[in-house]
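For reference, the chain that follows is the form predicted on its own, supplied as structure tokens.
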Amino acid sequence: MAHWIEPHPTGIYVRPADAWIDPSLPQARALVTHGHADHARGGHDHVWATRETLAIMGLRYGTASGTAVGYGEEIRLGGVTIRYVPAGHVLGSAQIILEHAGERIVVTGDYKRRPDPTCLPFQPVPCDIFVTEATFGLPVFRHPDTGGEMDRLLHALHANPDRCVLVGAYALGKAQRVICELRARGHHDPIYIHGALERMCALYADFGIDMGELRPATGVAAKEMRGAIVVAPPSALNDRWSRRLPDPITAMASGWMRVRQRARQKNVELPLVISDHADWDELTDTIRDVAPNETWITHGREEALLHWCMTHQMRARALALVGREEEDEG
């Protein structure tokens, strides 16, 4: 089955299209699922991606040659029909649907099934081969309700009016989602952001994502940020930048906050289990939904999901792709 696509450590090669999906090395033709650095690299001769992903890549890597592909739009390369549909991961994220020789293959990139105010929801597509991530591919990873985690954050804020809440959130996707989720819970005060988030938040705003009033945190007197929420990259939580804040309650928004040891290692006072990846139930439910003849598992906890597939009489294999990092964007 599907002898026309080849998994390599550096990406998935689509032979009749002479193109690579999310290659980790520069290629002549790259089909890119979304803008995170472990999927979207600079240096390709030509990129096919959603308009949002191309803009994100332009922001991160400078101007690149690319063709924007709208959701649902069909393109053809070397006899392969290619479609991009929403993945629900971050702004512009897409699954790539490949059809050739009577077979359909879905390469999901990264995805989640929960509502996200910053991107379109995941669209299940029945297929012959389903290529899935397994970042949180263990039964212990069952993410709680996002609204409940936001309520915990707001409770900490209101209970400590002389302090601020400093939220560590990955610069692409998680930071903007946390801000929008706070707005949805009725928090309309100005939110302060680290300088490293400003350009990405502006890009989201350019694509119509309303995040309310955002203010640069740099150069603001500590007393002005009392009772406020400050959002910064995870790397800023414990560096010199954070020491000027008014007695911050340190929070981190990540699926990895389910692991208490990780929260302790990062000195996180308020771990928020908010993930942009599918949890165990979402992974297994999605495989049931798309009902593939075979599942390919690209990265993460491959062994557990592979075992689950086998025990449910589903064919599966694990792929050894390099460069898929366990970043704080979990």
The other form holds:
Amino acid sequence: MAHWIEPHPTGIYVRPADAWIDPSLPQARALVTHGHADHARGGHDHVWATRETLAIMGLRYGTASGTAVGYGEEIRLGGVTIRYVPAGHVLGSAQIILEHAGERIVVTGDYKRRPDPTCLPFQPVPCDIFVTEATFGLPVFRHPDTGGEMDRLLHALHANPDRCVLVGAYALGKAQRVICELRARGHHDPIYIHGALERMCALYADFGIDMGELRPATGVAAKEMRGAIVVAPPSALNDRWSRRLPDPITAMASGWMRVRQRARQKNVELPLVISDHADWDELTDTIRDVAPNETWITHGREEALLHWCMTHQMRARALALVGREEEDEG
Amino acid sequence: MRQFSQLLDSLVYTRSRNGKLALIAAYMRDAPDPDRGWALAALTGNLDLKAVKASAISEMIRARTDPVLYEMSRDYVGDLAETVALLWPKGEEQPAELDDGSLSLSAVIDRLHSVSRAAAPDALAQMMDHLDASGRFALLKLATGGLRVGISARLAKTGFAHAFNLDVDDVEQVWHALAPPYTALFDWAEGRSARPDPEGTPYFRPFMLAHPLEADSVDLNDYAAEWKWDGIRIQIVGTGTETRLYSRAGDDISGSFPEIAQAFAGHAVLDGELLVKGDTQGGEAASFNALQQRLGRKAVTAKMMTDYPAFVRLYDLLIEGEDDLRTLPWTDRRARLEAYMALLPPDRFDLSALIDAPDFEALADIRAGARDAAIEGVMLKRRDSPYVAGRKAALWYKWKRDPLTADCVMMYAQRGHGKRSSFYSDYTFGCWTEDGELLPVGKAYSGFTDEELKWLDRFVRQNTLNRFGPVREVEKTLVLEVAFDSIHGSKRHKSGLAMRFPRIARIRKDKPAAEADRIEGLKRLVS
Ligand SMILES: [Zn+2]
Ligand SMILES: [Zn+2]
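Now show the form predicted in complex with its partner chain, given that the preceding structure was the form predicted on its own.
Whole complex next, starting from this chain.
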């Protein structure tokens, strides 16, 4: 089946289109699912991606050369019909739908099924081959209701008026989503952000995502940030940077926070289980929804999902792509 | 249940002692009755439930989920209770990751109290369906009999005291007159009733403790000198009808040393050192290692009592009959103690002898010449000192024998080399900062016996928090007495200290981690 698509450690090669999906090495023609660094690299000659993803890549790599593909729009490359469909992962994220020789293949990139105010929801597309991620491919990963996690964050904030809550959140996607979720829970105070988030937040705002009042956390007196929420990339949590903050309660928004040891390892005091990836139930429900003849698992904890497919009489294989980072994104 | 499970979670994630105290205090103020009383019992280790075995828990999950997926999950997560809590498949009609609020902590405890061992797994399963992952974790920890959230009974009581602006020593005094869920305690704390009257019950009195001697000498006209014995400091409390033995932390250890409790029928409170007789020293006290064999054992066999016969070397008499002697000068209490000895069976009790030295220099010579393995150093007690709780400046000093020692808390363990490669035999240990943070001060891989190594290895495996390749981070609960030749300033370590030739002198199972030494204290030893 589908001899026209080949998994390689460095990405998925679509032979008739002579193009790569999310290649980890520079290629002539790259189809990019979304802007995270493990999927979107710089240095390709030509990129096809959503307008948002191209803008994110432009911000990160300074290159804007590419063809914008709108959601649902059809393009043809060497006899392959290609469509980008929302993946619900981050702003601009897409599944890439490939049709050729009477077969349909869906490459999800990263995705999730629960609502996210910063991007369009995942759209299941029935297919012959479903190429899925498996970042949280273990049944212990079941993300709780996002609202409940935000309530815990606000509770900690209100219980400690002299401190601030420092939320570690991945710079692309998670940070903006957390801010929007806070706004949706009625938190309208200014939110302070680490310098590394500023340009990405501005980009989101340009695409119409309203995050309320954001202020830079740098150059502000500590006492001004008492009782406030500060959002920073995870790497800044235990960094010297955080010493400027008023006695911060260290929170971290990530699917990995579901496991105590993971949270303790990162010195997190307030773990928030908020993920931009599908949890176990979402992964297995999605495979059921799209009912493929075969499931390919790109990255994450593939053994468990493989086992699950097999015990449910579904064909599956693990691809072992290189260079996919799971840690920070979660 | 959610309030309690959130408390446990927060305790796990909060590093500073003050932060933990604040969490416990807030819970004790806010939680409803009798939940908070049961929570206090759980946190202080006073919850007496028939423990459900780990094997019953894993059977329970295997029956409800794919065993292969369970194994993979267990491998990834590590802890059994946590794996099961996270993995638990709720019934179709149950709300997903949500504590539906139908179970209170006291309802859970009632159920666990009343259920038979055989029916326990089913009862657990029913309750699990109503909880979220945190709630299931708390429930499984309660059911398997060990919360292990890294806090001592003392810390929990201190948190309780903070909640109601009480003195923790006052709480300690009435503690043993009360039973879970401590209704009388909360009534008193919130001003609804008078302080519970502990009279007539064998309750614990806080110990008087000593400062390390830092001055070059003291005047022996003011201070009496006495050996500091290398055993377990205990308090014997007898009401005439009942006798209890308490450890430094106020834990009731009567069950581990029944022969001592049985040999004491008096109505008095005494302070002494629990030791084991060793024949190598002609019936004198044996080294601490011998005593280790008796510690922490729930069931004591007759053989253990014969092989490691315990006795108490008495230091002080706090209360005799109705007379509280604690306000009297040490000299008077000593005289009363010497007279009291006549009432005690000599095979189980003897008197800690005073050291007769004309001056401090002579005392230093005697101390340097002491060869008895059970001598840990010299105590200097102000002759006019009352018996007061805690460490009060200038009243009592401990003058430990060389080498230098420090009580440290085990933080990390690493596998050894060669024939020890299957054991976690290299230990990184730390001391407390003023903010209650534990910082590493050194690493040791010697000083213990093979028996102790086995015990330490098991401790590491059962108390692992994290794995980093060959290194495991452990629960910060085990105190190690570390001996070292000297200590120096070091820029390489966050604590700013480096020890020379550190080795494990003793495993202090009797000592709460919070009472380990502080970095500040170690800094004063820098040479
Ligand atoms: Zn991603
Ligand atoms: Zn990814």
